[in-house]
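Next up: just one chain, as structure tokens, the form predicted alone.
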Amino acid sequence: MTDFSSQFVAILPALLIAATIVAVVLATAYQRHHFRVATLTVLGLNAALLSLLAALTVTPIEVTPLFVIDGYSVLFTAIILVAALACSTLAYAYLSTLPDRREEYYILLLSSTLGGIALVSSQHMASLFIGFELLSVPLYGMIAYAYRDHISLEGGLKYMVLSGMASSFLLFGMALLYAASGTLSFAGLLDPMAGDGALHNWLLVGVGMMVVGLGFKLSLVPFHLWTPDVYEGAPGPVSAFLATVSKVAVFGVLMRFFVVAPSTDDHLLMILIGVIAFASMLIGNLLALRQNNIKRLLGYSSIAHLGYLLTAVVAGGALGVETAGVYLVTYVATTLGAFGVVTLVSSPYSGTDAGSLDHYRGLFWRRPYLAAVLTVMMLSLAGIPLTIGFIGKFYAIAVAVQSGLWWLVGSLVVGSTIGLYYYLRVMVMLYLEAPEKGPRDAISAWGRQSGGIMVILLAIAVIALGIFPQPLISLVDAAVFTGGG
């Protein structure tokens, strides 16, 4: 196989997503048809997912100096594609009640997914910024897609303004690193310990500003203030996309940057990242205690979970990368299931989503299987044994213990204990007596919809992998150690 053909196979998933975007645009221009466009989107995402098997046969391979396709990028691309597929499935039933144009939503979703794929394969500042913007810009429209509801429009505007500020920090950090190192390649950046005091400081400031830009997308404290408002305002499937695809893509490039770039090898910088992780765990969980809206609660919960994940960055090493892979799979599966239930309860209605916890009061007596799915997801988010969430928490604690990061171990345990309270609070609401007025309900045939089938399969996977996690661990282990990530 020639170099060109090997590189073509390696980037085939991205090319298939790009081709799907063109196909959806042409299909929409020819004739608006929601089912046809949704089907094209799902077929394109499935084709890209299957093409990863072919990409594995040529990895690791460098596709121009901008991108590297290895086991690590293939793993993160697979997570992104599965999450995007789940979000597009949820969106079909949700958007069927929307009185406005529906087909453009899938163009935005596919474009943002393509940006995520570019991010996790980036090994250069230029490709990082291109992927970052391609991921972010479509999200402005997706969040504000239900613009007739002012809270959705408000969320889109907030995200757009603050995301622009994050991009500015990211670009400024890149400029400082380029000025100090003379290159935009991750691996070519200078080691802070190799230069004089001024060069050392400029390198640290550059990396710090990049952390600010990426930390905004990851909702890390203190860059988290947008998260609850945007999660609450965005349509249900978009909140799911924002909490999964966006987070996986940005964390994937952050982890690669800290593993590959010599400029991140500084003790003071690692302490700063540890402090951000510590604050995210505690503040995310503490603020979630006061929430009466499930979407805001899940928003604060995601802040805490990204704090747990950041422990893997501080620890570093092979186990740190493996922990990131395992934890992200557990987080994505569980978050998709939780937001999936919110979307199914909200989708038969126009206007604001079913966000209030009172909307879910007594859901068990109306839709017992749907309540069971949400119960499983809450248990997994809490890290209860026999769920996949327990495996992720175990890995996070193990990597912190191995690295001697006892203060992060303590915050992880305390944060998980606090989280147990508000997750149980949601569960209790499901089994209380239903009020005469106020509750929202999914349609009677929710289990026969594609979105309903998906959340049931996710619940089964959460339990099955919680009981027998070895297939997941082996998959992530192979991706980490054969990919060179």
The other form holds:
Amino acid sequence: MTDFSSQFVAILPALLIAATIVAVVLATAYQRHHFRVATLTVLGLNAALLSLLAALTVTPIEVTPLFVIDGYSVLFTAIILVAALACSTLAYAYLSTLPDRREEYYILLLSSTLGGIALVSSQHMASLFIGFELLSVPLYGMIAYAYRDHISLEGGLKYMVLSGMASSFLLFGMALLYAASGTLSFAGLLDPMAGDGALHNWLLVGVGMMVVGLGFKLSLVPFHLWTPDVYEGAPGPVSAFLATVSKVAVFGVLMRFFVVAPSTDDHLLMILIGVIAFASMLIGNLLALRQNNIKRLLGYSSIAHLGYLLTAVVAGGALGVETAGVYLVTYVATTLGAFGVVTLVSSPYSGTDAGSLDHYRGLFWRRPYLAAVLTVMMLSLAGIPLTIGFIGKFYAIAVAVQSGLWWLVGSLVVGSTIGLYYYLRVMVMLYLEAPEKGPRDAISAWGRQSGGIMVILLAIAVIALGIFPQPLISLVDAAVFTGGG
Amino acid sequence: MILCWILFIPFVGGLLCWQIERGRAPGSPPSTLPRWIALISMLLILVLSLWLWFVGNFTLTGGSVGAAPSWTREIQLPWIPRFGISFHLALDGLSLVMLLLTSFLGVLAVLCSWKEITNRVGFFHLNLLWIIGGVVGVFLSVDLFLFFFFWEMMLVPMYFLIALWGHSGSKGQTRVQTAIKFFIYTQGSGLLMLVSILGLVFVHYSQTGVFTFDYIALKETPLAGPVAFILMLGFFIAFAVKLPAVPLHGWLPDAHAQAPTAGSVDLAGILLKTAAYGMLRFAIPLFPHASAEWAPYAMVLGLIGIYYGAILAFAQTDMKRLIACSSISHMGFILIGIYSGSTLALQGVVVLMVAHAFSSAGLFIISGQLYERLRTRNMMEMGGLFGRIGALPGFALVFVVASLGMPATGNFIGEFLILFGAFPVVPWVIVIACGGLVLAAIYSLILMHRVYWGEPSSEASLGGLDTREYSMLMLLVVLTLIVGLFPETVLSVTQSAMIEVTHWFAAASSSLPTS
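Please show me the structure of the same protein in the form predicted in complex with its partner chain, now that we have looked at it in the form predicted alone.
After this comes the whole thing, all chains and molecules, with the earlier chain placed first.
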């Protein structure tokens, strides 16, 4: 294959998504039709997913100095595409009764997904920033999509303001790094150990500012304040998107940046990241304890999970990258399942989502399989054996033990023990005596909807991979070793 | 292959129970079909374990202690090759005794909830059978990952059992809170064990370059002082919570008081025994030197447990809490026996575990039957029940007497062997521990006195025992007596396993300068 054609194949997934965006825009302009637009979106995402197989034949390859397509980026792109597929499936049932225009949602979702794909393949500050903004800007619209409900609008505004701040931090950090190193590519950045004291500080501040910017998106403590409000306000499928696609994409680039860029090889910096991880695990779990809204609870729990995940960055090395891959898969599958159930209970749209835990009281006696799915997801989030969450936690502890990060091991253990309390609270709520009249319920035929089928498949995957994790590990291993990050 | 059958029957049976109930129209009276399925699956594993007992050869292979335990049966399949984790089950005398105990108490647990549980019957039996399945997994697995997998997995159904079918508790303690407390205690300490397991694996990896979670391979890992000690503590804490040893016992009285009868029987009869089993199988053989260093402290904890548990028991008014606290006291003896490192005492530990499982199961079943008739477990509201309730007080007397360690019961043999075996090693500990026997007599007789003697509140009969209740209790009495009169039945099976543990432990103790 010529150079051009192999590069073309490598970025085919992103091109397909871009083409789908155009197609959806044109279809919407021609005639509004919810089902047609949703089908187009799903088809486009599936085509992109399939084209990853073709992309694998040419990896690793550099596409312009901006992007690199390797096993690592293919793995993360696959996670992003699957999560985006799940979110659009969930959105279809949810939006079907929204008293507003529905088709634009899919345009926003696809654009954001495209941004995520750009992020995980970028090896250059410019592509990082483009991807970062392309990921964030459509999200403002998505979070505020049910804008007649004021908390949705409020969430959207909050996210926009804080996101803008994160972007400026990111830009400032990049500028400092550029001033010190004279290049914008990750690999070209200077090693802080090489230069004199002043250069060292410049580089350190630059990387620190970038971490602040990315930390906002990952909602790591102390940049987590927006998380619960936005999760609560956003429509269910958007919360799911926010918790999965946006986190995976940003984490993907963070991990690559730390592995590739020499500027990050600094002891002080690693301690700083470790402190952020430590604080995220403990504070995320502690704040979740008193929540009575399941969406806020999942928001806080995601803070804690990103904290666990950050252990992999601090530890680094081959096992660190492998841990990041495995943990993200477990986290995405579980979070999608949990938000999926919340969305199904809140679907079709009729005002504020069914966030309050009271809605779920006695769900098992009304919708046994749906409650069983949520139980599996809660157990998986808590990291109990038989579920995939256990494998993730196993990896996180293993990587921390291997690197001798005992204080992170300690906070991991304490954090997950605290976490048990609220996961179990949600779980037992499902099985208590049902109130006289259930306030909100999934429609009785939920299992025959695409969203319902999806959460059941997710639950099966969570259990199956929890018992036989080897296929998942092999997959991640292959991705890590061909790319090397 | 038979080990796999024993392991998977409860899981499959549990799913069947649940699905059968699901198919029924809502509102119709509960079907007995799930109960029968549960009973049949439990009987199946009981029969299979009995068969294993009859065909098995439990003497030392080659007549001497090797590096690896002499398994009677073994099966190993690859599971997660990335970390060298395999699905590795094995059976020796110790596992077999535990397996028999588990399957027998499993049958009892199904039987004793026959009338007590009337709602969500299928889901109840799903949980009950999965507990048994998890415990069987714990007793059979010799891969540390697999062991941990089952160790954590059995907590979830137990949690549901307490949270959903428990008795709504006393003084603001709801059963949900109790269940959460139980889960957090055991799961949190379990995570410490996971950290220790991983620590051990990575130490092994750094020395050999091979990832493995296999018991035999890891047992050969040479460990240096403080590392071994810290890793050992991770295991010890996890087991001490489950045992429970003071000061990690906080969950036990609540969990027992609020669990349904079947839950209490499982808790006292087998879940507590997994801890002692874990110490015998993992904590001591994997870290013999560190365990030898730790032994004096462990025995002091045991002593504290004996007295503290007895004093707690003395103060209880709730019948099930009293029995639960007496378990803490008995487990103190077991802790001393395990860490004394003499074969005789270890044999006593096994006998006491079996006998305590029978006697406490009997007492919990009796308090369940009393609760069904009186709707209370408060001993202050009882009294004068002798003569009003058929043969039940007679059975109660037998189990109370067994619990205080009267000769002819298995408990006597167990305690006697522990005290006798450990005396040459740690005379003063044993002298102090003997005082606990007096306290045991006091609280046991108080239980008897408050409930069955005294002024009866009325003369009306409360209804005698039906065949199911009678035969359950009779069977337990017979077994208690068999263990008490013919302890060789148990001792001969576990002898070689205990000699091995003693051997590894003694080799480490003798090299210790200060002990």
